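Shown here is one chain on its own, the form predicted on its own, set out as structure tokens.
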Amino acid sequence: MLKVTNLTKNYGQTKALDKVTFSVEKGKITAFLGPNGAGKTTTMRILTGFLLPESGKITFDERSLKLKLSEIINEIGYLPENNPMYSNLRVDEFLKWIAQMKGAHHSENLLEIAEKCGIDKVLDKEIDTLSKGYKQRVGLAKALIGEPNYLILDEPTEGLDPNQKQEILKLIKEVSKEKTILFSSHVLSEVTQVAHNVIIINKGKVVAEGNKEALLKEHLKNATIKIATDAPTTKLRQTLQKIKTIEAIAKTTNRRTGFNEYTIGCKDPEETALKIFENIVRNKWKLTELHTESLGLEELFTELTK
């Protein structure tokens, strides 16, 4: 487990991280958000060891490092924002130096790497002839030399076409079963579809942290039902209003089948939805329709860092 406990960086008179503490777990995918200027990529210049804080404490494994680049180079794969590399160099004597750099080009199968990541085809390109896709999976590739347990990923899909951006959330969600990942985003699309926990910052501070679905359901109360019942309106409001978790109903009417459909705003819906149901089986009413809309990520975004 990756812990970090009351990381603190100023730049000048700014305060950019703020005794943020927070873990990431072993083999799990975590995600990273807050809005630009939160302190994301200054989180994870210090994790890599590309920057130094004023205090605060970093512990892999329960090993406490002193945020050297020479104790961590091996342990941490990174892959920065905006994925710089020697444009100059083809692919393989790009990463044949990188396995230099990190003492690993006696132990590293780099062919099994570059097939892992897609790029088996392209090393004797020069990184400049590459798409921007392609880049990503050489930059992946860096970062997975040397055998690293962590994975440290800014913003890894940024600038792709969709059809590129979901090749890279593949493979990050492939290597994840052998290694531990954080990474930042401002896509929430791709948060939902890859990440296991998230953490958001924003001013310089942890404002959430946990599992994904727990965290939706702890800040995001309030969602909607929709329901359409053969029900006399004024009877169904009165009895929907003896719940109550419910906070608002509106009524449209759905003239092709004469069903009455209604948007119920309500606290706890599993509890609301289930006890809408009883009420009306208990009434003898038809229900054609009964379903939830939650509020999502994007939501939660929103409500935290406003």
The other form holds:
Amino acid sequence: MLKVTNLTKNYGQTKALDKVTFSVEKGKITAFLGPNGAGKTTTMRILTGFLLPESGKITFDERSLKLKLSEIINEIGYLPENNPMYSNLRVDEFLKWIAQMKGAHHSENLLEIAEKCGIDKVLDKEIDTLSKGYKQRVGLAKALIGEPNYLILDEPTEGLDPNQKQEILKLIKEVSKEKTILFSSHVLSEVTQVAHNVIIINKGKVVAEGNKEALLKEHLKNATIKIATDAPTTKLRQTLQKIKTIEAIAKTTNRRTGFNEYTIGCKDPEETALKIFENIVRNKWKLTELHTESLGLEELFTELTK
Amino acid sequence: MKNILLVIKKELKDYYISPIAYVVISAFVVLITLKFITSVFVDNVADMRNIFYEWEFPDLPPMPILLILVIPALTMRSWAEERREGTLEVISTLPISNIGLIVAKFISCFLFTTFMLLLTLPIPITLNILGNPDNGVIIAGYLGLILLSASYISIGQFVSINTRNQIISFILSFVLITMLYIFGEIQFLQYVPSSLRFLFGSLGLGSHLRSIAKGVLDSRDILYYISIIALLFYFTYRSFQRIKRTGE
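Cool, the form predicted on its own is there; where's the form predicted in complex with the partner chain?
Below: every chain and molecule of the assembly, starting with the one above.
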């Protein structure tokens, strides 16, 4: 497990990180979210030893990064922001050099990683000549070299097309079982797809941390319920207004079927839906549709970072 | 240690595939050979002194002066390029210490420069064929040049780590080395108050070389170069730490 406690970092007068505290569990993918300039890259740079913090404690499986930097750094696979690489080298030269530096120069392993990342056909090409998508994959392959225990990936799907994104996300998911993974992304649909846990950072402070579903439940208590019923509008409104958790009712008439459609804004959607159903049944109205549209990570992100 | 060697190997490879390095090496060797040939055929003097330190304008400059231009051209990309391309983040998050990285970059440039200096060996070899020179003085001269080059490199590395721009790195290194060089030159010292003359004279990069190249291996001269290198290593390390603190 990777644990960060009260991490603080200043850039001159600007506080980039303000007592940032979070943990990343082994075997689970943790997404690191936040608007631009929130402190994601700074945090990742500190975790990989590239930047020095003002204060705070970082431990990788109970080992202090400050005290065991050289040991821990060998166990980290890191994909930095913008994926800088030695562009004058060939892909195989670059990966081999990284492998040698990490003391993991088994060519079979390199080939396996290259295949996994879909770069086995461009191994003899100069990095400079590759497309952005391929470069990103080379960067990811670099991060995977040496079977790292910890993967720190700063926007790993940046610059990839939708198919490549899916492949990379699949790969991250595949390797996540035995690794501690922290990855940042701007694309919330990706996070929804692969992450187990989420850390949201804003203006240098962690504003939410934990299991994705639990966070949504905790922070997004509002939801929308849609119903379609033949109930007379006035009577339905009178009935539904008695339910305390309902905040707003909007009507959309579907003239073709004669059923009226309503969009109901409410708190505690599960309980509210049950009460709406009970009321409609009690009044012997017909009901053709009732479903809850719960809000997602995007809304949670907007809510916490506005 | 193994990783220091790996970085040295990679850096050396970068030098050998860089067209700038070839231009610099060729220009250096051609100019020095030309200077030697001129002195043999025009002045009828077959001597290493005018290769090692003696210079009368408008003659071609000797090696220490040429190196003031050559070494900043070699060191300018060393760190500035890594910082501009962002690869400093790649290399410094690999299992190699900051000091190890500084040492590796220094050694690779030093080896390349030594290789370049060795390319001028046909000159003393020719001297040996033509006559009977004092090889002890020649060896001392080369030793002095190597120490001088190492000092230039450590200055160049220090400047390079403090900028992202190779041109700025080149110009600042050139200015800094030139300043330190002329401190010990008589043309400069005559304008310095007599109470400070000894201090400036001792600081001059070239004056210590002259002493060594005359065959006098004084430990103070060697210690001077080692001190310059150690001090600049320390400054480079501090600059690296500053980058890690400020991210700039």
